Every structure is written in C-alpha cells, then in structure tokens.
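Here's a solo chain for you in structure tokens, the form predicted alone.
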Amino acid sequence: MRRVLVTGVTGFAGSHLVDYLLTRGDCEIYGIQRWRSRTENIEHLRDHITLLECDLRDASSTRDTLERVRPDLVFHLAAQSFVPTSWSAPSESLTTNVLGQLNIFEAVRRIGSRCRIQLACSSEEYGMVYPDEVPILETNPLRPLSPYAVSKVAQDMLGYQYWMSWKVDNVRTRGFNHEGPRRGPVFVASDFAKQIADIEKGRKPPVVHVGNLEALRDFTDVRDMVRAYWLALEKCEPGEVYNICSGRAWKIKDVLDHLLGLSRVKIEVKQDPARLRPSDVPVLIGDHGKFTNATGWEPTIPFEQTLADMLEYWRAR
C-alpha cells in the first residue's frame, strides 16, 4: 500500500482525485484540510481517509504533518484558486499559492522524504497567448494576466528550483479547465449550471447573468484531470512540466448555449458589468501531445457529458 497525501482534499478536485484513488484499492489516504475547509464534498470520502489538521502556510504544522503522515505520493492541490478573487486579493492569493508550495518543499528536504510530488499548476500562466501559439506548447513563454495565474508561475518555477537544486521530486501538471459535479459556482460553467437550476425551481427570475462569453476555453472533465495527476507520478519525468487538457476549444457563448439547451424553462441572458475582469485570457486551447507520449493519457468523457452532469448536480442540490 503505498502511503498518499492529497493537500486541498475537501475541494473539487481533491474530493474527485480520492474517488479515484479509492477505485484503485493501493493506497493509503491521508488529506490535509484547515478548521474552517467546507467538507461537504467529502461527506461520503469520510470513512475511507484520514483527515489531519494543517495549514500549509504555517512551516512548523506543514514539517509535522509530512513527519506524521511520510507519504510516498503528495498530490498538491490547495490553493487559492479564483482568478476574480487574486484581482480583489492579490497577498492571499500569493502567500496561500507560493508560500503553502514552499513549505511543503522545506518540509520534504528538511525531514529527508523521498516522496514524488505533483503540482497542480494552470494553464492560466500561459495568459496573453497570440493567435499562432495555439494551440500552447509548454515551451510557450509565460505571460500571465491575474495575480492568481503570478503566483501559479511561482509555483511551477519553484517546483523546477528546488529539482535542479535539491532533488525534490516533483512533477509540474498545467491543468487547463476542468469542470464537474461538485465545482463551486463561482466558476463559469457551474455558475451558468447553478442558475439554471434555481430559475427551474422558482428560486430565482428567468434570467442567467454572464460576463465575456468571447473567451476561448480548452475544458476537461474533472475525472479525467485526475486520473491524469495519478499517471504523471506513475510515469513522467521529475522536474519536467506537462500540459493536461483536451485540445479542444468551446466558446463560453457555446458552454452557456449548450446548458440552457438541456434546461426546462425558457431563460433569458444579461451581461453583468461587475462580472467582467480588468485583463481576460482570451483564448486557451492546451496541446496534450508530450502527457499523452509519456502516460498514454486521453480524455475519455466527452464536455456535453459533464456538462449535463453538472446540471444534474445542481439540480439535486
């Protein structure tokens, strides 16, 4: 049984990368979550994992937790993971993302683990990408337009550092979108999904408040993203960066049309000023060749596939 801690294990993707590990039947579960971490994605995980208080920020409770727990596999998924809030926020954003990931670092070198590390970092660093860089190789420069998408290049570059200069294992994931049962309603396709759902049960007017529905997105299904994270650990190379995605485009217009097209009642759509962004990515579509060559990766859940799962989601909530 090999021994796995999943850092931001009550999120949306943490919660999804323990369904899968639990299907796997080899592993050992450990996941970190904070006094105040809203659990209701792990309710039905809770009999299956161990839970241990830690915050990532703290060096000392971050060193004892790896002490206590000497993982074989770390699967670094916290963070503060909103682009809108990094514009509002920017010093959390930064501290939670690059401080969290530095002392979990420390910690490894410090108590002499041999563990691999994969770091959950975003396609969001590639950020101002030009019409003939699509789709984004990793070797694409990095141009990143939040705060949030700053402190996920401090994350992936922290992770190259501390390989080339420690030996750290870690491998670097840049995850393009990924969506879901479960994903908060703050992000966009569960934000359209979510409205659906109340104006359906009366709770709300006919009406779903968008912003840029012009950007271009490149979304994978969230059981397919973590499946992915297991097999860069299983099989790529330490210190090296991967793209994981599903090279495809959707338009946000199309993933709003597609969802109202499953919806019960007729809705009405209204740009909303305050959910526009100072600077918006306006195109990221993810080239998956150098994952897929390592791993043997594909996604395998087509997006209307989510997308009508999300809306369910929503619906039984």
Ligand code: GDD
Second form
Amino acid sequence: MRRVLVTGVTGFAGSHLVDYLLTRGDCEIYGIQRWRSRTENIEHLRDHITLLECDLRDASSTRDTLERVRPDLVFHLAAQSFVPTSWSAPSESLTTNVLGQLNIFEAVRRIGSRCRIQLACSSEEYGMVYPDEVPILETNPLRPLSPYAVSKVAQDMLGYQYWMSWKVDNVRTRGFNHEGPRRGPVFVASDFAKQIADIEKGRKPPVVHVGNLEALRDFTDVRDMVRAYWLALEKCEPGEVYNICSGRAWKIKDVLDHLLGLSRVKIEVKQDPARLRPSDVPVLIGDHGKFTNATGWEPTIPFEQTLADMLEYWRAR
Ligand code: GDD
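Hand over the structure of the form predicted together with the ligand; the form predicted alone is what we had up.
Below is the entire complex, every chain and molecule, led by the chain shown above.
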C-alpha cells in the first residue's frame, strides 16, 4: 500500500483523483481541507479517505500534516485556480499558490521525507502565445498574462529549484484546460452548462451570458487528467516538466454552440462586459509528446462526451 496525500482534495480535480486512486486499490489516501472548505465533491468518498485539517499557508500546520501522514506520494492540487479572481485578489492568489507550495517543500526537506510530489502547474504559464508558436512544447517561452499565471510560473520554477538545490523529488505537470462533472460553476464550460440547465428548469430567462468567445483552448476530460497525474509520479523523471493536453483546440464559441445544441430550449446569447478579462490568453494548443513518450498516456474521452456529462451533471442538481 502506498501512502498518498492529496492537497485540494475537496476540489474538482482532487475529488476525481481520489475516485481514480480508489479504483486502483493500492493506496491509503489522505486529504487535507481548510476548516471552511466546501465538501460536496467528496461526500461519496468520506468512508474511504482520511481527512485532515490543514492550512497550507501556515508553515507549522503544513509541517505537522506531513509529519503525521509521512506520505510516499503527494499530489499538490490545492490552489486559487480561477484566473479572473487573480486580478481582483492578486495577493491572495499569489500567497495561496506560491506560499502553499513553498511550505510543502520546506516541510518535506526539513523532516527528511523522501516522497515524490506532483505539482499542478498550468498551460496558463505560456500566456501570450503567437499563432506560429503552436503546438506548444515545454520549451516554449513563458509569458504569463495574469497574476494567476505568474503564481503558476513561480510554482513551476520552485519545483525545478528545489530539485536542483535540495533533491526534493517533484514532477511538474503543465495541465491544459480540463473539464468534467463537479467542475466549479465559474469556469467556462461549466458556467455555460449550468446556465443552460437553469434556463431549462425555468429558473432564469432564456439568455446565456458569455465573455470572450474567440479564445482557443485545448480541453482534456478531468478523468484522463488525473490518470496522467498518477502516471507522472509512476514514470516521469524528477525535476522535469510535462505538458498534459489533448493536442486539439476548441474555440470557446464552438464549446458554447455545442452545449446549445444539446439544450432542450431556444436560448439567446449575450456578451457581458464584466466577463471580459484585462488580458486573455488567445490560444492554447499543446503537444503532449514528451509525456506520452515517458508514460504511454493518451487522452481517451472525447470532449463532446465531457460536455454532455457536464450538462447532465447540472441538470441533475
Ligand atoms: N469563465 C468564463 N466564463 N470564461 C469565459 C466566458 C465565461 O462566461 N466566456 C468566455 N470565456 C473564455 C475565457 O475568456 C477564456 O478564454 C476561456 O473561456 C476559458 O476560461 P476558463 O474556463 O475560466 O479557464 P482558463 O483558461 O482561464 O483557466 C483554466 O485553465 C487553466 C489551464 O490552462 C483554469 O482551470 C486554470 O486553473 C487552469 O490553470
């Protein structure tokens, strides 16, 4: 049995990762939560994991937790993950994301733990990508366009530095957009799916509010993504960085049109200026060749299926 610690276990990816770990049957699973975390995503998991209270922004709380769990593997998914929040609350985003990870590294180093750590870095780090720079390789320049993206660059660079300086064993996964059931309602596909489900139930007028529909994103189903996180720790090199993506792009307008095509009612589309960002990453299309060579991973769930599952999720709630 491997002792596995999941940070961000109450979140979207964290809860799906635990679902995956349980199918394996070879892990003793620990998750951490802050006292005020919402736990709806993990109600079905409560009997199968040990939940501990911990605030990663607090060094002693983090160290106590790592000393108590003594994990073999750490999946570090906890973060302030919504890009627009990082403009309204930049210091909160940077503190949560950068300091939280720093506290894990320092705790691991100081208690002499030999665990492997997966770091949920992000395709947002590439930021300003020009049309002739796709598909994006791990060697592309990092030109972050939001405080959130800067925080992920910092997490990414800290991973490299702690490996080089202290041999803290970590693998950096640059996850591109991932979606699926339980996705927070602020993210684009979930936001649109929830609005449509609300309209179908007659809870709001038949108008979907949207932001920038021109951006291109490379979407992967969260269930493929968490399997990739596992493989990263099973098969990848410490100190290395890997893109995890589908290699295909969807225009946000096409995501909306696809969901509208699944809806049972006629719906109008309206742009809401409040949903436009000070700077939006124009295009993310990744190349996952390096990761696939190392692990054999390929995405298996088509995005059309992911979108249908998301709409069903919101209809059922
Ligand atoms: N959220 C949202 N709501 N986004 C909209 C909307 C809307 O109404 N309309 C258009 N968009 C556009 C955004 O401007 C952006 O170009 C795209 O849809 C995706 O937005 P999000 O779903 O909020 O995700 P993101 O790409 O900013 O960031 C996500 O992916 C990153 C990986 O690339 C998050 O999951 C990050 O945490 C993650 O690191």
